[in-house]
Amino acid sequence: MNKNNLPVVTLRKGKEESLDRFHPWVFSGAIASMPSDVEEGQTVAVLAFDGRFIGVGHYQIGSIAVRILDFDDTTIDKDFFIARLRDALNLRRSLNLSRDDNDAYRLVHGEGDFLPGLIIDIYGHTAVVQAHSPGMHFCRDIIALAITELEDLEVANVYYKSETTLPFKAQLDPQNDYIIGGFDSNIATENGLNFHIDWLKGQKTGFFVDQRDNRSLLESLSRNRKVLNMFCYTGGFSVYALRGDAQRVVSVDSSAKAIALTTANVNLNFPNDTRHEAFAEDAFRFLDTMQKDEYDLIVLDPPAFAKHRSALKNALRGYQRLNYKAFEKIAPGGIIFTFSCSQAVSKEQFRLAVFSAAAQSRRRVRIIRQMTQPADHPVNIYHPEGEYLKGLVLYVE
């Protein structure tokens, strides 16, 4: 089959096995032949060596050569995107994520929603779209239309934010801008707390919605504790800790802009609350100079230490060093929330780094909770690489 007469990518003999198990990636080394004039981002048909139809997907230059969109001979058009987006929305509605007290959530999580290369986060009446592949970049206009045509979603504005996420070699020169609508309000609500979302200049889509459930867990453990929120970014954990009746909350980030955003979010929910302080300072320097036993709840949520496997060794050293500093300084009976969002770091590798830090500190440490990404960041069962967020809640005697 190839009913749409798409350019054909033919696989080498035996290289279809992972695709027959519905893994959505075709690696460049698996390709036997393809037309010389296929352009990056073009939709192609993938065939096995014997001519058997495998699927349709977006072609791109690089290690991952094709991202499969469908294992049937489907036309990739607006109707296709509407159907996939409706499926994604139905899942979020079944999870009760769209409520009066919660209008911030992820609508599409790439491979986890069978739309590889596409991220869509919802903040109130605004959808922020990120393309991670040239194919999704070229589909951005029909994706935006499909979002606004979903009944009951009530999205009026679609902001495209892919300047930092598309492959550099593709030379696509994407411009961050509104595809539909424009700016009306940047305040979104998560579990009854309000946040300024900086999708114009902030990291990722402007807010880390993947920590929503973990922030709620921290809130439940914050009562009467002195909380240190390292790498605070927008101050999400800090705001939840304050609502959890923390005695004191200190937010630290190396970025002055992040500290300003954290302060704004604290004031949005708890104006003039003297329990909160914020410092623009390097995390390791802050941990080095702070007093021992000053805090009894520490959050370590750093940016990805390893974005590629080539940086893995240094990343693991970084996690070990960071966690050792927290073990060294936390008060007896303290709790540490520690995370890795590096996809290149496995759960086992991250746990080993934390274990090594605990052993180095000679403290008695127990794991009381293991954390991951929330349900609106689903993992395609055929694509385990989609499980990227790893976290541990540790009790330190």
Ligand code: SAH
The other form holds:
Amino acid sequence: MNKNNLPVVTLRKGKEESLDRFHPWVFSGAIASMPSDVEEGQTVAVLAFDGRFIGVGHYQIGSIAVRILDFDDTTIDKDFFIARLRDALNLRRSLNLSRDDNDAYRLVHGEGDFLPGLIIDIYGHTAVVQAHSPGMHFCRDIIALAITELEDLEVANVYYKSETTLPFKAQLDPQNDYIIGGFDSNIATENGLNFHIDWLKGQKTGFFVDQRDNRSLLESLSRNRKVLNMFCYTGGFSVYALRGDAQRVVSVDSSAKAIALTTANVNLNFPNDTRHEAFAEDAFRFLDTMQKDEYDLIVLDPPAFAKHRSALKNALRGYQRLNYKAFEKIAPGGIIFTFSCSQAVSKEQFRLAVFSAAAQSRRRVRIIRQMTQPADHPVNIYHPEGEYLKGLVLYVE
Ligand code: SAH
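Could the form predicted in complex with the ligand be given as well, to go with the form predicted alone?
Next comes the full complex, and the chain you just saw is listed first.
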């Protein structure tokens, strides 16, 4: 039994083991029985084969069948979300991420904040909410209310953006729209730099807050360097490089919209700065046709080459090819910031791809820093899958 008479999902014998170690997923193959009328997105109670209570979570059709929201028999209502959001906000506050000169950060990072299926990014007075599970989709209104009820968060607008993140087959037909409030200023501040955030049409929630710390590191290494920012999107790395006294900064992205956004963001911070140029071009083509030794700081931050495990082999080849091109062209004494944001690619696999590229180029290459996601993208220790961003800073002779 469970206190709210939720539909019961009973596990097969032994399948409670990972849940007893607080891993928050129930795979479909672990289920022994459940009522036939449970609907996608419904909150269910999960019991071990012997009837022992395991947790409450959101049910969905697919390989991950239940995402556990609590290992106690908790009621999943607005108060539940207020409590979880309060914990999430306390962490960000203790990290000092919410300041006059920094109002862009991730408030909720799915499993990392014990809210599987939910992402919330804060941009000034606007929260952008993204549901990755039908359960969170159905909770969107109480989540929006919970956000605005955190009085010290000062969020007035909640934009819901899940058209591309929910399983297509669930036929939920989510509309991207404001749940609360409406369009406000779209300028947010990160470490004292201002950015136009396009949550309406941009990728993901509109900005990649996960590169904040790595952008700062780049700033500290940019002085007098000629910087090439590949896959620039909003131009984040470019703007930091300019503040770091780079001699020249070139931004490249295949999307014309991204180049327009980068140009707007550079102008917002450094109007009429002739050190910057931006090109809408394919990164591989650009690297092929550019001169050798033209740049001595190159950023490679491509989109996830492997969205699924099935694409792993091609993805690793892609990383090797891309990094090889940079090794081939970078000036001696150059620095490369190279990243992979594919969850399916492990740190070791990524490093091996970069290693192969270095060996192929026959350059002397040293790892001088290792990078990961920032503290507002925490990894739940029981859910190591939450670690996705990996990067290396390389010194190339
Ligand atoms: N570095 C960015 C995030 C990169 S997102 C930041 O700090 O915010 C990935 C970007 O790569 C997207 O803007 C996408 O338009 C671009 N992109 C994808 N394929 C590309 C290609 N083949 N050549 C150049 N850019 C590409």
